[in-house]
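Quick heads-up: it's one chain on its own, the form predicted alone, in structure tokens.
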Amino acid sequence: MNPFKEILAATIAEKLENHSPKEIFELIETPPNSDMGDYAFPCFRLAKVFRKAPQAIASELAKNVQLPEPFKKAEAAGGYLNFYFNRGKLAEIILNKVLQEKEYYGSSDEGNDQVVCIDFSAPNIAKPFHVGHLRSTVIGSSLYKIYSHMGYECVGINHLGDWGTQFGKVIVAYKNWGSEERIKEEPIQGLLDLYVKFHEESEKNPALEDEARDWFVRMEKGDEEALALWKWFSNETINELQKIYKLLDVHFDHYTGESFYNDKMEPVLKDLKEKNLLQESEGAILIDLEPYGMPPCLVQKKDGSTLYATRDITAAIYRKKTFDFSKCLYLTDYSQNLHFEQWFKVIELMGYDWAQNLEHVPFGRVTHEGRRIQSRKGTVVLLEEVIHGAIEKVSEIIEEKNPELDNKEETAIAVGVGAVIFNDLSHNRIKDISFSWDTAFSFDGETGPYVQYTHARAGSVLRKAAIELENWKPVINGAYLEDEVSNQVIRQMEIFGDAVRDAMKKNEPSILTRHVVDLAQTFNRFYHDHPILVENIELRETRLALVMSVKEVLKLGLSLLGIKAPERM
């Protein structure tokens, strides 16, 4: 929570007769600039309380506030009741405090005692890890860490797509077309060759389709053959999975995929079945739905085969009674929609009161050149290729510009790394997003290269200072940093935890990627404006610690983002 909103709601609930503090904070607003206050109070839903206009409210609350420190005025304007900062006093304030807490600055203690799970990434066994796949693993990866920021513990879970008639399809397909060689030579490229050569001959045969379904089945009976090759398929692909997350530095507390459930699925299907939730079609079992206005859940097929929403519903359960979550969250792209709400509403009418925990977190597809990504079709672009791309350009980009920094390799793949997860998190969640090479790997403008260049640039500021970092406390007077431009920084790092928060809040990180371009940005003009390496010892520190501020609330932003931070560049 803002405390200086905090403080504002308190006082300003101190002269409202049953209006609690909390109600006050929320009607409490940012105006669109600082000639209007930095904070604004609206007083129009207190006209029919009072039953006086809503400038007659402003003004005799702008008389009778006890203004709280860091605030100097209170002004009515227009129903709004207006404070305004002691601009002075409010730098001090925060530029103490980010020193003081650094990498917990804009924490919060909200989510103690409580878990939130998070199911994200979970890319499909035997299939290439492609840019579609980023979204998710990106987004989840930055909620992950933002959670844990405002003090939740955090369980991020693969749940990769290691079970299905997509298996059966693929063992056909090896046992027709393929060959051990390929498959251990380049496990990703083989596999996914193999794929598309069975739907391009199942378009010619369609007996192969039901070929596949065979070999699922047989899977799921513990077939011998068929769950070795399964297992085989899978180990290969999972090396190759490592090599990616390692690179987008990307962690997950458990890879518990849909095979996970394989054992955990009867239970369930006996549970839903004494609930006389379930119903036969044509030896099919499905749960009807048509009074909710969706189609009906099917959770069996007539060959005995389990379906995905089977084993999301078994996981859901597993992972209540495991973790006891307060919140359980579902990354996948929009079009699963229907999917979500029709298990969710499953698991509402099992009886289970958790069900309203459970929340699907949608976000836009991404397209190449306008085409939909298919692995069946062969259309992907495959994810390594593009960060290594991206670490390359970066690699060509510090040869030309910069050829005697240290570290070069490491700043190379922490930049075009950045730049990959910057580009996408910068999108809002929803929106669709298509794939171009051309800009892909794009550092101009409002990108994560620019964040990390002002972070790099305001540590070349300190060390050029030459001050002992590590045990510094710099004397800081606030009436230097009154001027427009030092008070649009310092309010950036003041609402920082409040672009945290929102960013939770709402499952977007984009929040937070616009928060730290406005910071970096707000940083360059003071850099340019003000000289900081000035003769004069009090003003030379206080415009030091604002530099040293911006660059730590700069790296944390970059780390809630899964970016890293470098020193040079």
Given for the second form:
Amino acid sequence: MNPFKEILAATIAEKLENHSPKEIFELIETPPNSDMGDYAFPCFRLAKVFRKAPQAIASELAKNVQLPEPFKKAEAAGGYLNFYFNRGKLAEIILNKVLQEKEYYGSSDEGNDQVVCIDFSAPNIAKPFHVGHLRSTVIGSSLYKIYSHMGYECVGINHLGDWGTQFGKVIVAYKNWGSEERIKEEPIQGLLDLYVKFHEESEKNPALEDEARDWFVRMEKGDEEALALWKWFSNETINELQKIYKLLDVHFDHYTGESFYNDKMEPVLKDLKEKNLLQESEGAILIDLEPYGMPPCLVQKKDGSTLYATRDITAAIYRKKTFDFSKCLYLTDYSQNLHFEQWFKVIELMGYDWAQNLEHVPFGRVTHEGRRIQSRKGTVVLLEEVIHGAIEKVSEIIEEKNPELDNKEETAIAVGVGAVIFNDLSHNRIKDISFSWDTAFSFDGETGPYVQYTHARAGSVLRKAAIELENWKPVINGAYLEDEVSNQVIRQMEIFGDAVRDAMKKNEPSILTRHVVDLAQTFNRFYHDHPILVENIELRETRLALVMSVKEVLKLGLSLLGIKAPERM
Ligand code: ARG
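Now that we've seen the form predicted alone, could you pull up the form predicted together with ligand ARG?
Below: every chain and molecule of the assembly, starting with the one above.
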């Protein structure tokens, strides 16, 4: 929690009966501009308790509170008690803290090593890996880092769609129109082509659908030929997926896809039955959810095959047993809202109180230049295409602007991938985004490359100052950082940890992208207004310390979003 707000809360609580520092903490606000104070405590709620006007309470508190450093004054105004920092003192505290804590700055142990499972990415084998999966991948990966920063132990799980009726379709298509070389050469695209072909052909010849269903039933029954094809398709795809994850620098602790639960569903179905939750309907087995205003949750089809929901129920029970999570997050687009609501309810009906710790984190759809991305017809933007397109675009820009740069290729990857991730994470997650080649890679405005560039610019200032960064102990005199812009930079670093926590509380990385953009913009104003390499050693070192701190915080913020910060670009 913000240490300065904590200090204030404790100070105020001392003067009030029956109010804990925690309650006070929750009430403290940040005024819209710094003329009205750096923090403010509204006294309106206390008016009833104390039977006094808010303004009177604020005035009395202003007289009585004993303000500790780095605060300098408290003033009552319009029912608020406004607090002002001693700007210089605050600057010294923040800069020293950032330079000392570096990548741990703003971290916390509040997670207390509790386990958070994060189920993300989860593309479907033999179906396209499209920009919708990119959203799940980058939001999930960022949340993984954010929760870890807050002291949680994260378990990243890729619940691959590696089981299901699509395999029946692809097997039929492979046998009729496929070739081994094609799959080996380009497994994801090759399987997708077969999938698309199947749908084209089955429109003309509906009997293919039955054939596909048969193949899937054979898979479920353990048929050797069917399983060998399935295994081969899966392995080829996972190998190729791992290349994409490597490029994105995304990491999973477990690749336990849907097929992992094949032998674990029977006991769960038995348990459901013993708990009297199952009903039969035209040969299929389901759980009635009508009392909860939802359609039934189907767990077994009439041909005996299981479903997506059956595997999710089983997986949740397995994860609870294996990891004893305090929370399990699921990242998919909002079209799956009902699916999650249904089976979360089933877990609850099974009597598991941890049902309340399952949380669907939905996000908006991605349209491609105005059109819905559709897998069946093949109008997809393959993730790889997006990433490689971005890298190519960045390479061209580097060639044009900075052809002498070392590590051109590495930088192009970091910036291209960073642009894609940042673009995705800068939208409020629940909003639909329209993906367009032009805006995704724009280097102006509130983009990843802009923040990366600001970081590199800070690095170049430090290089020009030619200081031994490793053991540098700058002389910091906060009195030099009391002007408006310097103070804003300091304040933004002060609340960095709050932004991380807020992003975690709302499962909303866009709060963090917003914050790093603000910090980058304010820093660029500082850089524009203040010469850094000045004669006065104390002033110079103080400003350099600010530059170095901003560089650390930008790098840390980017890394929590899953984005690299190249030293030069
Ligand atoms: N494979 C699914 C899809 O692409 C997402 C899986 C999400 N995770 C889960 N446990 N259901 O739509």
